[in-house]
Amino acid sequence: MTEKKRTTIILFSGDYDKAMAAYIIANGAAAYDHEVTIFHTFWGLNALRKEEEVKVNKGFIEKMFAKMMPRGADKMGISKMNFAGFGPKMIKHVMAKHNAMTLPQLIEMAQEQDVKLVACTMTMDLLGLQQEELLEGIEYAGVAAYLADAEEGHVNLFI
């Protein structure tokens, strides 16, 4: 018996092609049977976040992150040619001309295929962010899981 092969992702970036580009490599280590973990710090939490507005208890700089982050994965911009929001409108035009799944669609594949989604706890605490406010079904852990599951990876990657 073979022993499984395993990635790893550090999804970093708030961009939307970058988020995509993230879960279409997971997913598709996921169809090749690879034990796959997502570890979302920093602005890549923003690929987590509810898109409905979570009422919780935040502090005033905790608010105004919330506020100026974007409110779940159809939301964020895209890394060039964002044009103030019109960038992404093309490229999700594109996408559903193709038949291209979208960023929401390729976080709900990754669940269904068992992808291990974690949220940083330290960034959380940085931004504001509270586990009521995320996607459900998600993991929280702190840098020294994901180095675990590094250590054990065949392919690991920082996007």
Contents of the next structure:
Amino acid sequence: MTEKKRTTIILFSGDYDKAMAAYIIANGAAAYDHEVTIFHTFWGLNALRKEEEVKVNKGFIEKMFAKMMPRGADKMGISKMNFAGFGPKMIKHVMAKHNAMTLPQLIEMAQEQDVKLVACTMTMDLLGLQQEELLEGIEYAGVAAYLADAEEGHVNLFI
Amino acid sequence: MKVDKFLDAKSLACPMPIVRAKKAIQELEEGQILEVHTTDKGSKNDFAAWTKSTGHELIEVTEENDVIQFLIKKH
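What's the form predicted together with the partner chain like, now that we've got the form predicted alone?
Full complex below, order starting with the chain above.
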């Protein structure tokens, strides 16, 4: 087959629904034989957090951040009609009815399809997130690594 | 027509039919035929676009009782 096309997605949002859109596109692109990169920055990093609490050394502000931010993809709120957590319950119910994949399933599927998941190290520092708290099998990089992928990208999205 | 592999993607939601089809077609040799059944309404357009972009040939699309059936030849 001809040279592979490339898709890059910046996941900035920490909303469940927006992350779902990002991961559906990523999985679709992988099925299109694209090389796919999702670059997680700011609130998007929370999609990569492990669900369990990981013991790491943190300062006071970092600890507060860790408490306030969702611990993992399943805990994320939705961008509209969140209703203090009731919205995500409703939407997950509807998703199950329509046989749609949940966000954690989509992330797992992306990893199975060799989608490159990248965590932005600069914003990890800002939010006080450490590598031990994030999923296994992801990469750590900055803007230059993103741009190297994106300049060859046929599809580049910011979500 | 001889079908070399059958993929039942009924009741699967986007993006799963395409993801599964990609996996299935990887297991075939060039020239072999994959048959896929879906119920996702968007999959008609999805499979037309996917085959066009990946170079596989969409030989036939039929619809029966809300089940969409695709015959795809691997290239």
